[in-house]
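Shown next as structure tokens: one chain only, the form predicted on its own.
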Amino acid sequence: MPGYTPITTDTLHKIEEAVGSGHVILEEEKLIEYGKDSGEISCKPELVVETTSSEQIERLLRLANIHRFPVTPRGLGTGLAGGSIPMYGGVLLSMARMNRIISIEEDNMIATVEPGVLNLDIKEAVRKKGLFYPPDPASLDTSSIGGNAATNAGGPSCVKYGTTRDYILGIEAVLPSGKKIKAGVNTRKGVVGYDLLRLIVGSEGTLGVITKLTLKLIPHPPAVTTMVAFFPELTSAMKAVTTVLMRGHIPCAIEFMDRKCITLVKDLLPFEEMDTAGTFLLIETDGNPDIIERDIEMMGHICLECGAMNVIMAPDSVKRARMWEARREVSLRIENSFPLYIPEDVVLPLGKIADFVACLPECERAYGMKIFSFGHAGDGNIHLNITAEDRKSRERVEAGIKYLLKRVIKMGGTISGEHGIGITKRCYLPLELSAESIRMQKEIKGIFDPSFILNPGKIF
């Protein structure tokens, strides 16, 4: 990593001239806050720039190349892998004030937005036009679309609708050089030149700063219905998931929680099965009301056929909201219950989920930790919330995490499904990628950012 130069008084004056003094934050308390995300790592920047235009970003990045200071883009700070932490100080570039929904084109079924817009705000705005933006990360009410794009965020709806990348048609971005480019198209198809769009989306802010996005929309489903199924153990629940999919059903969400998670949130869902179930499965489907009513009943029968203790339908919005509240409350309750809390997200082939989770008790005993597992059963994405009673046991717990990640890869999975690599997982990158693959990716970074001033220290 090349050396960086501290921001001097002279450099600060040039930054203020470039972006406007009203966009620069120097207060100590605010700098500390901007140096955090939703994980445990923090690092205070030397200053914060709250940008409102791409032109400000262009000027800032040109100065960064001249004066050798790093620039770290930040959405709304909901990441868990340290991707927006300013490791080397310098400037924290906040995109929070670039939060306009520029246009919604009903005829073309596209929306143009700035990166600081909340995911939920986009959903609600297009819903008024009868349209739907499907990607739904758990933090949809607190995360920005720019941050979603930086990590290619997923969510429960991935099983049917795909990830953020599948709904970004085009972007405007400022490269580390300070030059602006456009990538992608405003149409449903386009194959002109290399696909820089798909390279920048998911690059965790290391290749460019996204300043505008064109999103693909679809017609809003006319209805949605939900059910929950309780299973004695995870094996039968996963058999039900694969059977549902193999028989041609396409739910818009299939979520699961293990016994430990059920115990934490059973007060939110006072069903008698919550006291004895080993696995909680939530299945949701959307579309034509008559069709989805039959579809959800058939999926319920499949669950019973595969060993479910009981199946409960929740067609009305109040019951549905309570079920999702329980699912989304899990990670917060885990974090608040233990001194040491490390969230991991891995993805396994569907047929391997049960086998993988079955090995967790042995790992817990060997490394002195407690593992809560839940996540998106429909696409194999498991959230492993790894905890311990004592923060001093971190070194031992991290050895256990490495063991688990190796096992994931051995079973044909991947070490990150939607959180990204950032800082926290970069040491594990060689477990999954070959030395040649990492070398090529570093060279791509070097082409985009030869001075290594944009979000340095992430991924590699």
Contents of the next structure:
Number of protein chains: 2
Amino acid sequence: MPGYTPITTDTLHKIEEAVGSGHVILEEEKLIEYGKDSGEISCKPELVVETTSSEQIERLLRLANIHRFPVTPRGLGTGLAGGSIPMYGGVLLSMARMNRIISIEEDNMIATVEPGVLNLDIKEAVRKKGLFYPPDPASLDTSSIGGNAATNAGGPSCVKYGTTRDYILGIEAVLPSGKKIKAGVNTRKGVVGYDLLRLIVGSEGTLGVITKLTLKLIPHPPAVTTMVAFFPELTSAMKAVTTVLMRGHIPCAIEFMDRKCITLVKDLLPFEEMDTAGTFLLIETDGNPDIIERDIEMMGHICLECGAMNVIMAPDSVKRARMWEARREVSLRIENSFPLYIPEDVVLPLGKIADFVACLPECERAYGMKIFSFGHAGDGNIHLNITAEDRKSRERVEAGIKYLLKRVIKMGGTISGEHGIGITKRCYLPLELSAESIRMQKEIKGIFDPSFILNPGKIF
Amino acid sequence: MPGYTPITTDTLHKIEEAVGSGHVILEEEKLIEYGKDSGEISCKPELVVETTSSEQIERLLRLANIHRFPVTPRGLGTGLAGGSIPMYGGVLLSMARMNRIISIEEDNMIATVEPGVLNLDIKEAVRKKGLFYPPDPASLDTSSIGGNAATNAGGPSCVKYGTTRDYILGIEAVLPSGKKIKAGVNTRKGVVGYDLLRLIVGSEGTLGVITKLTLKLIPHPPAVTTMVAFFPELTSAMKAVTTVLMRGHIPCAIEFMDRKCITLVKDLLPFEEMDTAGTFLLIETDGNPDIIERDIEMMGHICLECGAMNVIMAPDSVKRARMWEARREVSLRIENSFPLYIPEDVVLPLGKIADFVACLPECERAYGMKIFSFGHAGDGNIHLNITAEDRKSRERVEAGIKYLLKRVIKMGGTISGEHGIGITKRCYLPLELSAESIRMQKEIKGIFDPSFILNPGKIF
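Given the form predicted on its own above, produce the structure of the same protein in the form predicted in complex with another copy of the chain.
Up next: the whole complex, starting with the chain shown before.
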């Protein structure tokens, strides 16, 4: 990474002129705040630009190329991999104030939004028109749609509905050169030219700053119902997951949590079966009311058949809400309980999950770490929350992580299903991608951003 | 496009050495055959290589870089836009013999296949295991999965299930440099690095030769049912389409055909209502038997409410098969009926379709052409089959097409939803994409293929 020029008073004036001085933040406290995400790495930017228009971004990026300072775009800082950390200082470009829902077109079943809108705000706005925006990262009430797009965010509903990428039809983005382009379409289909849309979406803010998004919406499912199944251990629970899917059920969530996680959020979990369960599955299905009733009942039978100790059908809304609260709260509890906390989110082919989780205890012993696992069993995406009692054991724990990730890849899996690479997983990239693949990706970065001014130091 | 070197006897020997002489075809008749697709452009290659392994392709592409001859990959030649035509001669690389289904993993719900396998053969093989590969281009019994991937093929089922891109989890591809890479994953999710998978898929064979594909499968729907609705004209039919979708129905096909098309395939259509109908909708829905019964009935009511003259519910399997035969046959009949035939496949936002089709008669008069329209009403993808009685009117007809495509873009649509750009739509590319977008795409082509040896002359 070539050296950047610190932002001088003269450059600062030019930035203020380009974006308006009311959009520039220099207060120390704010700089520290904007230099963090939800992971453990932080770096203070030299200044923050709170943008409200794509024209400001165009001017800012042109200046960055001239004066050679880095620009790091940031949604709402809920990432876990350091993707929005300004690791070389420079300008932190906050998208938080570009937060308008521009339009919801009921007849075209699309919404056009700015990147700073909360995921949940979009869900609620389109819901009022009978429409549904499915992607639901755990951070849905705190993360922005622009951040969701930059990382191709997932969530529990992916097992039925797919990830963020599947709901972005088109974008407007400012390229590192300061030039704005449209990519993708406003329609359900489109095959005109190379897929720049899906290249920029998921690029963790390194190929362009997304300034507008056209989202695909679908009819809102009329009803949803829930089931909780308790199992003695993970192997039988995972057997139930694959059986449910292979018998043709398509639930809109199949979440699991291991015993260690259960213990940590037991106060939130509203069922006494949690005292003895080794793990549980939280299964939901949505659609027509009478169909989903029957569907969930059949899935309940499958769970019992695969070794569930008990199943609870259609718990009341209070209990359902508490289950989800526990599910969303668990990673925070883990993080707060251990001095060393490293969140990984591997994905395995469905049929390999049981084998993989069976190897975890041995790995914990070998590397002196404690692994809390929970996540999206239905698409093989397991959040491995790796912890240790002592930050000094970091090196040993990282060796353990490397061992685990290699095992994941050997079993046909991938090292990240949701969090992305950012800063924290860069060292593991060559475990999964070949030198030639990385070389091509770096060349793509090079043509988008020859001066390396946009979000440098990420992914590679 | 820089000049290529004709293939000399010496180069031919090197090619034979690289791929094995049994894989090289030089017969004039065969060269002519391989120089065609399903559109009207053809160009004879200097020779054909029928490959059976990725190693042959690696060696061939390395030779192409050294001796500067173009290589044009070809699936089974069912494209309509000239994407597989060897317009600069050189080597036509036929993928037809790389046609093994390598594995179907029931528990992981994936299939791994070579690019030359027929779409229909995959559908039938996975069906035997209770699984479903949804994408269904009209050419499904004659087109290869590699060609489907290169063009991101669509089909009637896209309205519910999405396009080919949504079912390719990972690929192996030989880059123009002769180096092989893997892109994508074997799992339901993956966010590691830039999305080279979706860059190569849909690139019409210009960025890499796909040699292996990992396909996502889903449970096979237990049943499907059909409905035919007859309307006096297109506007009320399109109103029914948007109403069906907005009321929460997700059919697995909503096809339409205008009066001109109906007249052309009337002998195949098994209903007397066809005599007087201005247009019809062929709607299908799949899922649980009792649900789809109710679902199709509700959609029938919507059609009547929107002005349908009559609806026929659940016709017997013979009639259903004939409806689909007519639907798949219609473009061939149009092509055979007119000296000038130009297939376009625009996509409009759903709510704009009725307005758009209303403008067609005026356009026909103004430009002296006859437009046959049919297609995938449910995702706004209309096949406009543009014809004229005289090939000499081509220039005027092309002006008419340009006028129509501009109108499509103005209404928020895109100029191609399925066929791609290939050779035939290159001149229209700047109508839709900005100069900056095209520039970036050409730069991407440049880093993948600096000597421009892979499928030159396409898209740009």
